[in-house]
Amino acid sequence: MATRAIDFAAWPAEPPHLAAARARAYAMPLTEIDMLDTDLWVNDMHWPYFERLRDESPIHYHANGRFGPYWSVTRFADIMKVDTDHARFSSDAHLGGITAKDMDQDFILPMFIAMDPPKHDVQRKAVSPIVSPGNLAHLEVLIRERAQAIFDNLPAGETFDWVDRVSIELTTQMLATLFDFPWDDRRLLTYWSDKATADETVPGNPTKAEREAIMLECLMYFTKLWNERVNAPPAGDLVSMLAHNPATRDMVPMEYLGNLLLLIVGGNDTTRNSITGGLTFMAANPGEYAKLRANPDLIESAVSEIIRYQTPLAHMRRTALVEVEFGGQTIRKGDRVVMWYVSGNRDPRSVDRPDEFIIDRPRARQHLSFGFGIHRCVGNRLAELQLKIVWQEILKRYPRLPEVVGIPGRVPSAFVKGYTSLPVRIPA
């Protein structure tokens, strides 16, 4: 059966599923809005709920969330205040960690993003050389060679899955390089990343016990790599950096696993889902692709706009260390506070015309997708570099953009805002 490109121009101003979601979002009592409901995310229906929260309850308490009571912070400026106030809002894994769902008390995975200063600072510094300007210059050549090989081997005139053939493959190859991971096993990195962030309450996902067993398999594999590299001279890969740095060489196994998963997920999800999102957004906004073809110097700005528009990690969580008066609300000590980056990036108080995809947007890098303050994504420049190269290579090859020929599959998660599949076809 022949497939046809989706005619985005023929869609109504607001797709029917969003119009229905808007009606529900404004009909229900505010107290019943739970942004952790995975149905909102797998069906891309969260937008009107955030719109209402930003306008009517920007510091919103939900007493009966899926994982317990929590506060939602939905405006750009408020999120920045929480994200930069590590003295009152903690990331510590032992207090719950960085996601709305608490870390399991019998399977706590300390990692430097889920630590407060000073331990956070020294562990983050241990791996930061991997994204130094000098190393990025070296990686740029490698990324380009691999991107060219991936695009040169895509089929023309037939439908394939962009997520698998492009987004996953490029990012997994990059991860394998950063870890100096055995090449033929590199898809294990994607597998572990997906299982580490999978919501165990969603049917079809691993149970808690299954997920923990998979994570321990990851630890066993990487323990072998650690033992090899701790007994070898220091090298430039992440395992060697962790094994030889005084701040990390004495980590207990679960802390090693925690930092591995942080680096795997961080190196996988942001870039992978922005590669897929970028094609989706350009297909839905052909005028922006025409603009990019007419002026390739807009690529860096376009990359930032893609990352803002996608927001590949929908939220980060903090735990209040003290009672805080914030936005007219009293946040109690021990309360979980969820910063909705995805909402802040669509806040019209801070972003002009936020629901529009505009590749030459002024101050395009002023978005929340990488976080702010001491926990700002350590690999943000590497993510931007990979996306820049992807779009440079697309421009070289495709006067007409690869066609989206089906509805994207979305991850059923309120944390990872990503794609499971995207059927596309390159015009023959």
The other form holds:
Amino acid sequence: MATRAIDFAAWPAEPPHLAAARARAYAMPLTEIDMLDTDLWVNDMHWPYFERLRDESPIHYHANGRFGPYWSVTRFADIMKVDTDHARFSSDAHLGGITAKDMDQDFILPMFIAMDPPKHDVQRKAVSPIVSPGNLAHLEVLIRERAQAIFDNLPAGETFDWVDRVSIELTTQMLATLFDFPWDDRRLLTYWSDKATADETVPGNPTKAEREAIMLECLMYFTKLWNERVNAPPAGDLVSMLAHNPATRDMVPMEYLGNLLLLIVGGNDTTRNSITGGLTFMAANPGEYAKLRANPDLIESAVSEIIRYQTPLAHMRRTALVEVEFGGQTIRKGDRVVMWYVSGNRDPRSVDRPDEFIIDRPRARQHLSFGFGIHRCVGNRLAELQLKIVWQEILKRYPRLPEVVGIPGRVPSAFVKGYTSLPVRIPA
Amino acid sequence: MAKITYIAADGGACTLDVDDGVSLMEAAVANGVPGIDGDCGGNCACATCHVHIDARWLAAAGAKSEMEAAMLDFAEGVTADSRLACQIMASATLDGMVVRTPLSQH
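Would you generate the structure of this protein in the form predicted in complex with the partner chain, following the form predicted alone above?
Complete assembly follows, chain above in first position.
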């Protein structure tokens, strides 16, 4: 592996892989553009395709998606309209759920993100106290101690994988804390998170049957924890909360598994990839890191900008409950509608200079990454807290940012927009 | 135009002249009033402009839409006087209104 630092400043305005993608994106017939094509994501080549869709076909129909026909909504304001219209655009698992790929109808995992009101409201409220302001204040101390230990143990002068050593380790420790999960087994949470969202049509990923077997192992493990905690006095961890709350204590096993996976993926993949993304963005924009060092009060807007720029979940999906006239198109009842948060976050109609990473951007909080409406991310304040602590600890330690010394590996998914690896070296 | 007074959790007060038709969220964010985020830009879609309306002004503030009620349902510390500031537009009838902002939005 190369260990020379990448000189981002020497890159042309548009990296070569994007120039090639742009040529293809604008040469192909509009109707053939398929944003679910995994190659676009693993190679980071989706950007020019979205740019063309936003300009030429903002409510775009693709008839031959590998999960079936689907609409792509790509402008910020249009995404906001769909996301806030839960009466006409459903999240219900039985209609397909919240990802472009339908939830398997023979393996439905009920979870509140994939429910409509009123059941959604009741179950969400059973979980939300874990991220209440009071609990976050308590968690802040723990997160900081653990982040400090992780940074203190990083090697200097040698190349290591930032994803594994920092991003995964920190978010997994956090999740293990929230679940009061057996500490030495905590990487199981990472494993289950990765497998739960792995697309079986991508080579190398588990088959549907293998994935379901892994999910059932997760259920068995957590059933043991449930049984221990349901018979003990109520405690502050998520398993105990679910086992004791009247809204959730009678959940059937698949519903328990569904809500666990929601919390595992929601509390793991997303923050993990924003931690990794943040380092790559700062490395590519040394002036922004200098700004942050000069004025650490910018950390909160820097965190929002990292979350916008990364957009760790590229999309959310809805299913039309009725026929809807929208942007000059007719969306029929039952149609699959994909809201591309990653595209809306780069829409120049709503975000000034959207392709630039600007940590002191005015109104940095106005991004789509957490979604809007009743399904807005329940853990958004915890995610921001974790990222804030990461950057505070980085600022304390590194006058020179850890060097990114290779190209990041990317997750082959149009849903989880993330990284498999990032080679980094801390100057000795 | 309406004079709107925002009282922060620490008791600090700030009075703004808000033009007719401008939301109480928009005026607060534009003037750096603490305790209001307004993440969705005024679309009644994030519940980060939660305020408590002074009892004398609650009726004048009008009725909540179904969506506002749904969003408030998930906010922190909601009481009978809770509203989303982005859904209240300034007008002469609100001149003198007092609202209280929480310690932080959640």
